[in-house]
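So this first bit is one chain, no partners, the form predicted alone, shown in structure tokens.
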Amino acid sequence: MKIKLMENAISEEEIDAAIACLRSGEYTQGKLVDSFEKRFAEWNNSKYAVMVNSGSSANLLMAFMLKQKYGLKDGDEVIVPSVAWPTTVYPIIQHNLKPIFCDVDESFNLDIASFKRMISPKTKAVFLVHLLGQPAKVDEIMKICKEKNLILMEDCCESLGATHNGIKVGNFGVMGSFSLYFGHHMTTIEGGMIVTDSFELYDLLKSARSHGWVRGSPRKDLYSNYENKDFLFDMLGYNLRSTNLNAAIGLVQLKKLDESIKIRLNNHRHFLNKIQKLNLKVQKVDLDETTSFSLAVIFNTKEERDYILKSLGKYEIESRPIVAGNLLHQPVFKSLKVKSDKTPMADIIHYRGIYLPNNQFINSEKIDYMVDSIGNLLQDFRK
């Protein structure tokens, strides 16, 4: 039994969308990127939805709006977990803006002592990550961001379609970005998606993708001394748009996602009952609320867990460590001397955890072959 971290969940259908796209010859952004956008943010039940290249690209813009919608200065600083991708830190950097690593919870996410601990007067924004398919604790986030006048943003690249008080990731912040990648709950191949309920924002960040031209937008009733309004740019920007081709199979993979959370969460279930008997600790999920990117484990010893990534191959089942582990102990942050806060539980994850495969194609026979194969390498390793 092969189990694979990720699966191909391009259908034919996803095959003839892309082929009707090409035979149309409008291949670059265009209607049927508008077209996904709406319905993406229908499904999201937020206001504006704006399609780029990659969920990593997403950041990018959000972390640019920082400075060009909210004014935020150099030298400013942004509180960030420290168990995340490292393209939610990496554009406040690129930005001149300073990132703050907080230590994280059992559920993964940002741990609200340790953000209450790295608030200084210097603090003007939160990207909250929520990892893995689980919500962070957005009640009392947003209340600290409220008391502290802090600029909420979202990363849910890891958790489409999950909610918190049935509100789904994505609208609790000023933004919120998707990653549309292969392996993830639904894809384009290559896609990212930044939500949000403000028009002012989608019309800067529908400028920023591309260029930071004023094409489109009603910012070019400002210009009436300009001929050509669709060449005219006033704001900085880039290149990070996406093409009517992936919309074309977001627009396929759309309509199945509900389908394909579903499953998901019913193997996340049969998960945590069958893992019971391992005794090792899960990553702390609420199965109302979790999209269930995959299935995280943490072992009792770094060395209990090298033995298992390092030998799970064996039973041909990939595996990985979590997300990136601790940011901190990446040599990119080292060299960058961060300031952080003391981060035990991010510890804990980076040395002892792993995650295992959950998809849509995964079942739970899947599911007993993977943990029981953990239970014979355990075995193995104690012996």
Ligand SMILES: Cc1ncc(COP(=O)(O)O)c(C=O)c1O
Given for the second form:
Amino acid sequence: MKIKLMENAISEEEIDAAIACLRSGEYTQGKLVDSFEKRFAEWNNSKYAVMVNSGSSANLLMAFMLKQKYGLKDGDEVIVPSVAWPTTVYPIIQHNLKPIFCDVDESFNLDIASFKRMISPKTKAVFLVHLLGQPAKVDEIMKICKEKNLILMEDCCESLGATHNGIKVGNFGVMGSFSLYFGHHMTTIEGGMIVTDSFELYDLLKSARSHGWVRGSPRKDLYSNYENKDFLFDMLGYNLRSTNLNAAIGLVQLKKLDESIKIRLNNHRHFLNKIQKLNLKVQKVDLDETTSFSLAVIFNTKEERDYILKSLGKYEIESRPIVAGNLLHQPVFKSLKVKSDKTPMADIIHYRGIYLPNNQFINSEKIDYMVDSIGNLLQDFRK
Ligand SMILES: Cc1ncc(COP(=O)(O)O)c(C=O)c1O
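Output the structure of the form predicted in complex with this ligand; the preceding block shows the form predicted alone.
Next comes the full complex, this chain leading.
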């Protein structure tokens, strides 16, 4: 039995939609992107959605907004969890802001005590990550943000469909980012999305993803004297656009999303029952909230973890370290000499953690096989 971290979720229906798009001759960002954004926003109960070419690009634009819309100054501090994806943090640095790393808790999300410890007069924002499908402690974080006047942004790249108090992630902060990379809850092959309830942010994000262009924005009325309003630029920007071709695939995938999330959740429930017999720690998830990206396990020692990670291939089971581990151990952040709290839990995740595949093609039989295989390997290791 071969169990892969990513399965091909592109079926004939997506291929037909892509071919129809190619036949239409309308390839670049256009009506299909518009309608994908509209449907995505509806699905997430958000007012607006802006499609970009990756989750990293979504994060880049959100960090840019900290300066463009919220007026943060060079050197202002942004809180981040130390277990995240590198491109949650790079855009903060690339915009001359200072990431402040905090530890995580047993759900692998921002630890509240560490967060409180690391707030300084220079702290202006929090870039929250909902890791591996499990939402962070949103209520407490929002309360602190309100008290300290901090801007909250959410990186939901691994957590499409996760909820807290019945509200989908991405709707708690001023903006939320999603990755639509191959193997995520839904895919456009490469792709990303930003959701927001603010029209002003929506308008700025659309310009920022497209050269700082004013085209299509009500901002054009501010420039009544400018001669050619179709070629008017009033802010810095990038080209981070996606295409109609990717949106055509996304529109089909979106129809299947609820079902995929349901399967992942059932798998996770089964996994939690089954893994109990091995007496190992797992990511603490709330099955009423999580959207399950993968099945994360913490072993007793680094040596045990390394042995399992190395040996699972024998059983044709793919596995990997948890996200990028503790980012503070990555050479890129070491060389940048970033500021951080102590991170004992992130270290446990880094040195003793792995995650196993979960997706809409996994079932209880495959989970039994994965857990039994780990059980066998643990016995071998302990001999
Ligand atoms: C938490 C997190 N943020 C950002 C990203 C970047 O998304 P992408 O690969 O679409 O650029 C990822 C990637 O999976 C991620 O896990």
